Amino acid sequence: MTTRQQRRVFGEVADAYDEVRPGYPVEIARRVAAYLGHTPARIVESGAGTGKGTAVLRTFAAPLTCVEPDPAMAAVLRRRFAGDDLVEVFLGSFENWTPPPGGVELLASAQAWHWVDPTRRNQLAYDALAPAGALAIFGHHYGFAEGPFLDEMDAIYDEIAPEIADPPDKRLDRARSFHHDEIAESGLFADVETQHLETIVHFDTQRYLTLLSTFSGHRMLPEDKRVPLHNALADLIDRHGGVLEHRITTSLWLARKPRP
C-alpha cells in the first residue's frame, strides 16, 4: 500500500488549486527589488507549484527555474508557462536541484519553504545563492473577523477535526514569525526582516469549500471526517449568507547572504 506525504497531496487536486488559491500581489515584486538595491539576474523558485508565486517573479524579467517535485502541479505549471523563454521547469525536490557556479541573486518560495527539509533549508538557501543575494519567502495567512461566526467555526472544527483546528491565541503570531525567528537564528544571513501586506477576498460556500480541499491538512483527514467537516462548514456559510469573507495577511520574509 502507498503511503501519501503531506507534502505531495496537492497533485492530486492541481487544477482546483490554481483556479481557487489566491494568487499574490506584484507588490511583493517591488518590495524584494528594493530590498536587493536592483532586479536580480538570475532566479530560482523553490516549491513552484502551479505558478502562483512564479507570475509575480516572473515581472523582473529575468531567467527564473522553478523547481517543483510533484507532476501534476509542474504540469499546470508548464501550461501556464508554455512558450516562455525565461522560464524553466525542474522536476524534482529543492533538496535535489544543484545551484549553477556562483549561484543565483535570488531565491524565492511562495507558500511552499516548510516542506523543505527543516534540518538542511537554511543551508541549502545559503549555499544557493550567490554573495550579497537574497532570500525571499512569502505565503498567505488566511484569517476571518473575529465574532460570532470565527466561534461557531471553532467550535465545528474542535468538535469533528481536532488535529487540524487553528488555536486562535497563535493565528496571528504565526502570520507574523514564522519564518524570521528561524532564519535570523541561523547564523547564516544578514538583515532578517518580516514585512506584511493584507487583502480581502471573498469566497461563496463552494469556492470556499473547493479552497479548502487543496489544503494538505483537510487532503490527509480520513473522508469520514472529511466530509461531515465540510458539509458543517457548508451549512454555517450558508447560515451566514452565503459568501465568507477573508483577511488575508502575505508575509514576506526577506534575507541576505553576506559577502564574503
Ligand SMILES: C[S@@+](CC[C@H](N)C(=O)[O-])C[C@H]1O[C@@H](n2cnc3c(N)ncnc32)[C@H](O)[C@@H]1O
Contents of the next structure:
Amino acid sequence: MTTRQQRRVFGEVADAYDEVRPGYPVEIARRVAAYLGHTPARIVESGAGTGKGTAVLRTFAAPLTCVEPDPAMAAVLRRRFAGDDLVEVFLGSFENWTPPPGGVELLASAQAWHWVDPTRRNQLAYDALAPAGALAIFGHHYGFAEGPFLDEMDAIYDEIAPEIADPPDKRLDRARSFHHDEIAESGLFADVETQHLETIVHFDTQRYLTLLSTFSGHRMLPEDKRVPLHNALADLIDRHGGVLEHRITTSLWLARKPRP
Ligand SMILES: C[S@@+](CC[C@H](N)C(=O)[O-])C[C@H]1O[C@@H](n2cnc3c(N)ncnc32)[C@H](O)[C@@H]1O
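Could I have the structure of this protein in the form predicted in complex with this ligand, to go alongside the form predicted alone above?
First the chain shown before, then all remaining chains and molecules of the complex.
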C-alpha cells in the first residue's frame, strides 16, 4: 500500500486548483528583475504546479524549466504552455533535477519551496544557481480562517477540525519570517530580503469551498470532518451575504548567491 503524501495531494484536484487559486501579480517579475539588476537569461521554477507562477516568470521571455513532480499538475501546465518554445517541463521533484553546467540566473518557486526537503533545499538552491544568481520564492499567505468573520471561522475550526486551525495570533508574522530566517541562517546567501504585496479577492460560497478543497491540510482531513467543516463554513458565508472578501498578502523572499 502506498502512503498518501500531503505534498502530493494537489494533483487530485489539478483542474479545480487551476480554476480557483488566485494567480500572482506580475509586479513580482518587476521586483525580481530590479533585485537582480537585469532580466534573467535562464530560469528554473521548482513546483510549477499548473503554471500560476510560471505565467509571471514567463514575462521575462527567457528559457524556463518548470520542475513539477505531480503528473496531473504537470498535465495542466503542459496544456497551458503547449507550443511555447521557451517553457520546458521536467516531471520530477526538485531534489531529482540536475542543474545545467554553470547554473541558472534565477531559481524561483511559487507556493512550493516548503515542499522541497528542508534538510537539503538551501544547498540545492545554492548548487542550482550561477554566481550572483537569485533565489526568488513567492507565495500567498492563506490562513484557514480569514476575512471579516475571522473569529467565527476560528470557532468553527476549533470545534470541528482543531488539528488544522490556525494558531490564534502571529499567524502572518510566522509566515512572513519562515523562509527569510531559514535562508539567512543557512549562511549560503547574501542580501536576503522579504517584500510584500496586498491584493483583494472575492469568493462566493461555492468558489470558497472549492478553494478550501485545494489546500493540502483540508485534503488530508477525513471526510467525516471535512464535510461538516465545509458545511459550517458555507453556512457562515451565506449568513454574511454569500461573499467572502479575502485580503491576500503575497510575500516575495529574495536571496543572492555570492560571487566566489
Ligand atoms: C501549492 S502547489 C503550487 C503550485 C504553483 N507553483 C502555484 O503557485 O500555484 C505546490 C506544488 O509543489 C509541488 N511539489 C511538491 N513537492 C515537490 C518537490 N519536492 N519538488 C518540486 N515540486 C514539488 C506539488 O506537486 C505542487 O504542484
